[in-house]
Amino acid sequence: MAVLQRIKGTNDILPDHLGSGIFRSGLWRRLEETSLRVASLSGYHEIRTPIFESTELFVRGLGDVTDIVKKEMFSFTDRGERQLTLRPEGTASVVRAWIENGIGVSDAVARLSYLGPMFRAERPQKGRYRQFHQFGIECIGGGEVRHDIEVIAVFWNIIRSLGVSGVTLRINSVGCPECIPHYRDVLRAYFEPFIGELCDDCRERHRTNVLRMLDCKNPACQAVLSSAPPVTGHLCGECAASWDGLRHGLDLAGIPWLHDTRLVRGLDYYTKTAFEIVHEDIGAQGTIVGGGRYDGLVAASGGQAVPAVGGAFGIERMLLAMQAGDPALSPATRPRFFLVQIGDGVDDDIERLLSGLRLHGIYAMRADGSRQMAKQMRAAAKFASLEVVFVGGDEWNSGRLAIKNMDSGEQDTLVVGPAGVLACLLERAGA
């Protein structure tokens, strides 16, 4: 019988000592906990929504001419003949939960964070998978430009906390329903003489969603696209004031930025601010954070018209960015102590120590199976243990404790005080 394998475009995230590259659970936990913690410093608290929703929710929110809706959603009909879709992104689900649970009644400005798996039927490649994972934040009810800056700053601070460098914040305005129809007309008129030189996708978008033409990556289209008139030259008074305020606020926050005139984002619900944070060293999928303002999405999803702004990053791409700065990307969870047995008669001592250390919140391990010294040390190395404690032998019997640092190779000998071995190790661990 053939061995069943994971579906193409999905990944197993294994324990640190078994996984490789970015697919190690301790690294994921480090990123997730850091992201949630940093977001909470600005008042963003976690919300969890279902993995699948009504297909209509995403059609309304994303727009029926977007690539996600037309080509990439995993949709199915359930036993009740309902049309359901595995969520391709997080914002629409959070907005649905905000409406359904009446969150706006208690929180006029609701600050929400989320993380979890998303699903798109894309061609798998490095940093892009059919089941991928996102962390995102949404500020629903926040209508001032300071809320845009707040959202961007949260992501900027997460990136700094994760030790990621080599990133660039790119910003643009995509206007609003007052000024964007005029800009669409300007773009269509500009591209009209070049239609025959453009790719099939651009020709289709010229008819259905002309703003998306600016996002085309086809090299044959770049010369024409690079000279397209920028949207910031066609903004209404309100959008122009928001654009000025965004740049001024980022300067005050000390966050460097670049104006990317072709940044439009891929979803229909964005208005005014659009932003991306791009990493220079992780290849074609260099955008690690994307977001912006979406003042029309809540009303389009069946709620009252309230302003909102948010963004998200792909966890896999963020881990690649972390790896680019630290190729070794050491495991996030390391045993503080690994107890190595020397000789016989100390099994009870080891078990008492393990129980006591763990009771005090200290990660401690011992080897399974063979009691050969070399095999125990290999087990300690496999788990990336910080220190090895030798239990048994002459030093142990004379009231001394031999401890080896696995990073430096240095070995210390400690005199065990009257409180005993456990107290000595707890003091060393700062517990």
Ligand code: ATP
Contents of the next structure:
Amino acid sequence: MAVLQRIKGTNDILPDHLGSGIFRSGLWRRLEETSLRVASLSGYHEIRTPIFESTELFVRGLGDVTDIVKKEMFSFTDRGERQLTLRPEGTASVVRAWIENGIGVSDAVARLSYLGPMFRAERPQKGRYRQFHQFGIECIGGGEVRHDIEVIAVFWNIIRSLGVSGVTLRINSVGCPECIPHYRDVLRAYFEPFIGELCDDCRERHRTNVLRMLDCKNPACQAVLSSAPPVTGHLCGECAASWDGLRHGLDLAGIPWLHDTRLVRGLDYYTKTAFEIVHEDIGAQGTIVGGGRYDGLVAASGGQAVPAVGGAFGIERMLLAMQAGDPALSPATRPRFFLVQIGDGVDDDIERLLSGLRLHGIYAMRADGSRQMAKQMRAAAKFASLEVVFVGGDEWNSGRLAIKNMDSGEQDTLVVGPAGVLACLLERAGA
Ligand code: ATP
Ligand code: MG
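Provide the structure of the form predicted in complex with this ligand, given the form predicted on its own shown above.
Whole complex next, starting from this chain.
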């Protein structure tokens, strides 16, 4: 029978000692815990929403002219003829949950974080998958520019805490319904004489979504696009003040930024601040974090008209960026002790020690199968154990404990005190 394989564009994330590269679960856990913890320092706490929602939610939330809605959604009809979609992103669901649970009533400014799998039917490649994962935060009700800075700073601090370097924060303003229609006219008129030189996508966007033309990656279009008039010259008074405040606030926070005049969102309810954090060395899929202000989304989703700002990063891309800085990415979880048996008659001692150590929260292992010394030592190394403890043999019988550090290769001998072996190991582990 043919062996069934995982679907293209999805990944198995294996235990650290079995996986390779970024697909090791200990790394994921470390990234997830760091992200949740750093976000919580600014008051962002985790919300978990379902993985599928009604298709309508994403069509309304993202707009039917976006790539995601036009060609990337995994949608299906269920047995009750309902149109459902595996979530392609997190914001629409979080906003729905905010409305549905009346969160705005108790928290005028609601700070929420989320993480989990997202689904998009894209061409799989390094850093681009069909099931991928995001960590995101949303500040719903936060209408001041300091909320924009707070959101950006959370991502910046996560990146720093994970030890990722070589990233650039890119910012722009995308205006508001007050000033953007005018800017669209300016852009459309600017592109008009060049339309014959541009790609098909650009030509279509010239009609449907002129802002998104700025986003085009086609090399043939770059010259025309890069000299387009920047939006920041066409902002209304309020948006201009917010744009000034953003740059000033980032300077105060010590976060370096770059003005990217071609960073756009292309949907009416994305307003003012747009930002991305880009890594220089992980190739074509270098955008790790994307976000911005979306003052019109909550109302468009059927809630009150409240301002909001948020963003998200791709967990796989963040891990690729971590790996670029530290190719070894030392496994997060290593056994503190690996008990190696010498001779017979110590089985009960080993089992008793393993139980005692684990009861005290210490990761402890022994070899499965063969009791040959070389095989046990190989097993200890495979788990990346920190220290091997030898149980049995002459030292053990004379009340001493031989311990080998697996990183340095150095061996120690401890005299077991009256409290016994377990107490001796617990003390050594600082437990
Ligand atoms: P891209 O320009 O790479 O397609 P996007 O604009 O579609 O990104 P967002 O919707 O802003 O991305 O999602 C935020 C982040 O999620 C991205 O910056 C990226 O890190 C990650 N991401 C998006 N799509 C994928 C995917 N298919 N596979 C892996 N990560 C992804
Ligand atoms: Mg995309």
